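Coming up is one lone chain in structure tokens, specifically the form predicted alone.
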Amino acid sequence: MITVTIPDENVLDVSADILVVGAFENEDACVLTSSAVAVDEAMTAGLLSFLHATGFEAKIGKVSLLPTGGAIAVPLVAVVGLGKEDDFTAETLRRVSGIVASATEKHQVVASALAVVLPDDAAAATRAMTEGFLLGSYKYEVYKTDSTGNKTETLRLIGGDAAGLHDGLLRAKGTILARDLANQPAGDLFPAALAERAHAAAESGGLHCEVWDLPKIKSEKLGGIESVGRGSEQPPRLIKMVYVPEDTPSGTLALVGKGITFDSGGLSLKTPDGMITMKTDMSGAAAVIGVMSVVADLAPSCKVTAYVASAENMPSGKAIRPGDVLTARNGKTIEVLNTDAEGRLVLADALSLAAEENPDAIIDLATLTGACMVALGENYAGLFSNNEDLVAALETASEVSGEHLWQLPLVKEYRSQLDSDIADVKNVGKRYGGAITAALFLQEFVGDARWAHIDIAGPARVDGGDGYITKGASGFGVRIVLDLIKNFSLSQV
């Protein structure tokens, strides 16, 4: 990962290959930020004259490059458009910083003076710049023989805040791990391999980690995980990661992640096009592991326990069939009418395990339904919960992180769609409202716990990058959960 530092130098004498300054959009001409004004004055108004001559409008993310001619220590300056000043937020800065990362990727040392655009909150500005630049520079090139990766080695944040830098680094690191996991081909990241990665992350972070293999899964009566994994040559895994603070915990939080490392649909087979992106069907698990990989460095006062239910959903003579009945960890029987609705089956076991420990709250993340994408598109995750205080805490975390949530209802009248003639519940309802009935199914396995389900089917993967959101797996959810954990206490729920 790129090294990020806070230098002692100012914009005129900072040591770097390129300096980034900002300009706001204006009706007549762009308006330079204070750092850009200092550079312009050192260049005897050459910077502003150049921008006027080239018609630079300072719209968000527009970048103009100009040699400094030796007027300051840095040989090249990049002016980035910040849009309208009245509309500028930390999320805008995060996005702009991601764009800057792409525009400056050929330079080894990049200095940025954009912290001054949020003068009242240097910590928020530094965090946004750090996250935006590191996530915007992300490329998954593990399998490329010739890397086209970012050549930047160091980012220097002039006027940055140490606490904001620490927060930004943790959130970027966790998100990058989540992206790496979800981008890895399923042939190399099967359940056992995912468990190894989770164990390594836990060991590095000083966490306790348990991995349950197939015999243990059977003995612990995890019928959902066992049944979904039955059709694959790769056996399933249940992964448990635990962080305990040094002092008495202020609360206990359980995280649950859907870890379907590849989803063919099972015997309810997907179309060929529908399978292409199914290596990312473990994005919920990736987000949870990403969170846990940095939670010790975040050092929250609450205990955090993560459960990852991982299986590969494949068709074979051993695969679960439509019409079969399985028994989940909490004893409820499930009639499986569609084997492509498998994520909720593995989550049933993981949620049951989480509920057994009576946490103050349970949050699950899953690429659960295409119906949620139909409702909210690709940029918003669906949020379902049985507790409005937990919803409020997650929505606050969403606003800080810039990852979008939209609450959808748990419509009680739809619960009857899950009634089965031969079991306690069936795994699918009617076609319409599928995201809601999926959430209602999950609610059957949380008992009386305060619980929130985040359906990340839309934003977990993107086809084209924008700012700090790069093509492929997005790592969505890591930063929301970390922001929630940082201040989590009994008073929130």
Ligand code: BES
Second form
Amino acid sequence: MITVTIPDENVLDVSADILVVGAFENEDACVLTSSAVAVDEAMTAGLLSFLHATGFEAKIGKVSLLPTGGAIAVPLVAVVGLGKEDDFTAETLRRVSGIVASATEKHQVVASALAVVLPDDAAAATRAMTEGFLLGSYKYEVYKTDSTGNKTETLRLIGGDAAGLHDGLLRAKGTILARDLANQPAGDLFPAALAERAHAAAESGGLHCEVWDLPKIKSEKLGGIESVGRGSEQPPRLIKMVYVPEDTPSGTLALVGKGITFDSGGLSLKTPDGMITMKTDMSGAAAVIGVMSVVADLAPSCKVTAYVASAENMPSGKAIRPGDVLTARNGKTIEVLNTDAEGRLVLADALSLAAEENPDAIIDLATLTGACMVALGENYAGLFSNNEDLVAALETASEVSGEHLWQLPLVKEYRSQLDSDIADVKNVGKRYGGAITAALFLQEFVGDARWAHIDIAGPARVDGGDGYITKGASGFGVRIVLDLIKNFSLSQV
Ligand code: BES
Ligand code: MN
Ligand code: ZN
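Please give the corresponding structure for the form predicted together with this ligand, as opposed to the form predicted alone shown earlier.
Every component of the complex follows; first up is the chain already shown.
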């Protein structure tokens, strides 16, 4: 990861290969921020006249480069457009910062004066700049023989805030781990490999980590995980990670992640096109592991327990068949009518386990339904909950992190769609409202616990890429959950 520091120097004497300053947009094309003014003065107004002459408009993310000719210590200045000052938020800065990361990727040392462009909130600006830059420079190159290369090694945030830097670094670090895990091909990231990665992350963060293998999964009666994993040569795993604060916990939060390392659909086989992205069907698990990898650094006052249910959903002679009945951890029997609705089966066990310990709230993240993507498109995750205070807390966290959530209803009247002729419930409802019936299915396993389900099927991966949201796995959810954890206490829900 790129090293981010707060230098003692100012814009005129900072040493770097390139210096980034900002400009806002107005009718006369652009207004320099104070650090850009300082550079302009050192260049005897050369900066502003260059921008005027080239018609620079300071629209969000537009970048203009010019040499400083020795007027300041840095040889090259990048002026970046910040859009209209009235509309400017931490999220704008995060986006701009991601774009800046790409624009400066050929330079080893980048200095930025953008950490001070939110004058009222230095910590938020530093955090947004750090997150945006680190996430915007992310590339998954593990399987490239030649790096296509981001050469930046150091980012120096002039005037930056130390607490904001710490916040931004740990959020980026957790998100990057989640992206790395979800981008890894399923041939190499099977349940046992995911468990190894979780174990390593727990160890470096000083967390307790427990991994249940197949015999233990059977003896603990995790019938959902066992059944989904049965069709694969790769045995399933249940991963538990625990963070305990130093003082008496202010509350207990349980996190649950769907960790299907590959979803072929099982015997209810997907189409070739439908399978292409299914190595990322463990993005919920990746987000949970990403959160846990940095939770000790965040040092929240609540206890956090994570449960990752991991299996590979494959068709074989051993695979669970449509029509089979399994028994989940909480004793409920499930008639499996579509083996492609497997996420809810593994989550049934993990949610039951979480509920057994009576946490103050349970939050699950899962790439659960295509229906949720139909409902909300690719940029919004669906949020379902039995507790409006938890919804409010998550919405606040999502506004801070810039990861979009939209609440969908747990429609009671649809619950009967899950009635089975021969078991307690069946695993699919009608086609319409599929994200809702999936959430209603999950609700069967949380008992009385306060619970929120986040369906991340849409935002877990990105086709295009924009600013700090790069192509491939997005690491969606890591930052929302970290923000929620940071403020979580019993009084909140
Ligand atoms: N992993 C998929 C959901 C998904 C689809 C995520 C596309 C991301 C992109 C899930 O396991 C699944 O297959 N769901 C089915 C449920 C159906 C059989 C009730 C779906 O959405 O089609
Ligand atoms: Mn599926
Ligand atoms: Zn799936």
